[in-house]
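As a starting point, one isolated chain is supplied in structure tokens, in the form predicted on its own.
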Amino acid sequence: MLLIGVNRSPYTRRVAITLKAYGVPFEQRDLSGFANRAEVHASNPLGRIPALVLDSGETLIDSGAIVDHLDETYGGDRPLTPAKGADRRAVMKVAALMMGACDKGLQAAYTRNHTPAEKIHQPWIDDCNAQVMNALTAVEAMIDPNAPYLVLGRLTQADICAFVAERLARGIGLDTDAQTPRLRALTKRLLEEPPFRSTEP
């Protein structure tokens, strides 16, 4: 199995954390969507990682979408994303609200890095990190200090989207230890867990 994308991309680390804690065992290609964009093409038409190639041949792209497949074949009776009811509207509620902050703060930033400094909208880059702190807020509520994981009292998709968006967050530069303290907490538990240590980048 062949995992196509940096683990600076929050949605490749999403992939990346999601086999390692399945224990599937991959190969993983550093690729840029921006640096290396004619090989990215080759998995991905939209030029967009991650991609994961399976041994069959058969190429997945989308994050969403490639760690719904890891659930359905490796999470038997336990997946990181529950199969239905109440379990996994919680989890994909927390999934939506990060994943979503995450696409919010990447706009930011590739407006900020590569739009020409005369046509730089700073209210609109405002406006999309207000909307990432708004979603980790939103999770920040749901946290039980106490708890080692955000919802069901186990490793979901709702912890390991939290820690790619809470990472995302820091680096575009919101304080997060100020305005999410218990949400960096768990990040930080989390990172001392293999699959999240071994991802980084």
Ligand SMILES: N[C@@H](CCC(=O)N[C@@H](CS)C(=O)NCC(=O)O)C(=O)O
Contents of the next structure:
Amino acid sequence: MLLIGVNRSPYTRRVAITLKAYGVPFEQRDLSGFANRAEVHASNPLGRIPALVLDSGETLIDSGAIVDHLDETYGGDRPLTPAKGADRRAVMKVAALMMGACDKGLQAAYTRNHTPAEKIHQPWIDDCNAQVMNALTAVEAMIDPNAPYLVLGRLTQADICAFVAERLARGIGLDTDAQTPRLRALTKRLLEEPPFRSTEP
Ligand SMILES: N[C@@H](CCC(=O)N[C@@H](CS)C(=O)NCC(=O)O)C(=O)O
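To test you: the structure above is the form predicted on its own. What is the structure of the form predicted in complex with the named molecule?
After this comes the whole thing, all chains and molecules, with the earlier chain placed first.
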């Protein structure tokens, strides 16, 4: 199995952590969506990372679709996203908030990095960053500081998505130590676990 993408990408790291959490062996090709566009394009016509090339040769794209396949194949009776019911809805809600936060954080970063300085519209960046922080704050409110994980008392896709989103938020300059201390404490704890630690970029 071959994971295409760099772990600087929250979406790629989400998949890398999920593979490690399931104990699935894989190789990784460190390609970036922008710097290696042509090579990435060969695996994903959109030119985005991550892509996961299965041993059969089939290629999956988009972190959500990839982790869905990994849950189905390796999750057994305790997939990282529960198969149905209230538990599934709880995990999916956190995942949607956190991956949406990644989308908004990257929109802000792309605007900064790919727009001529005189055309940068700071209110748009501020609005994206506010949406990121609002999503993190909503997840902050769900965290029991005495619980080891976000929901269900075990590692789920909610923790993985919260971890990559909090990391991205810090990367774009948001102060999660001050604004979402419970979430920051959770991600520090998670970083002690091998799937998280071993995927540090
Ligand atoms: N919804 C996608 C988003 C993937 C994505 O936006 N990846 C970024 C890297 S963090 C990328 O490849 N960007 C290059 C581009 O959009 O052209 C997922 O969950 O995998």
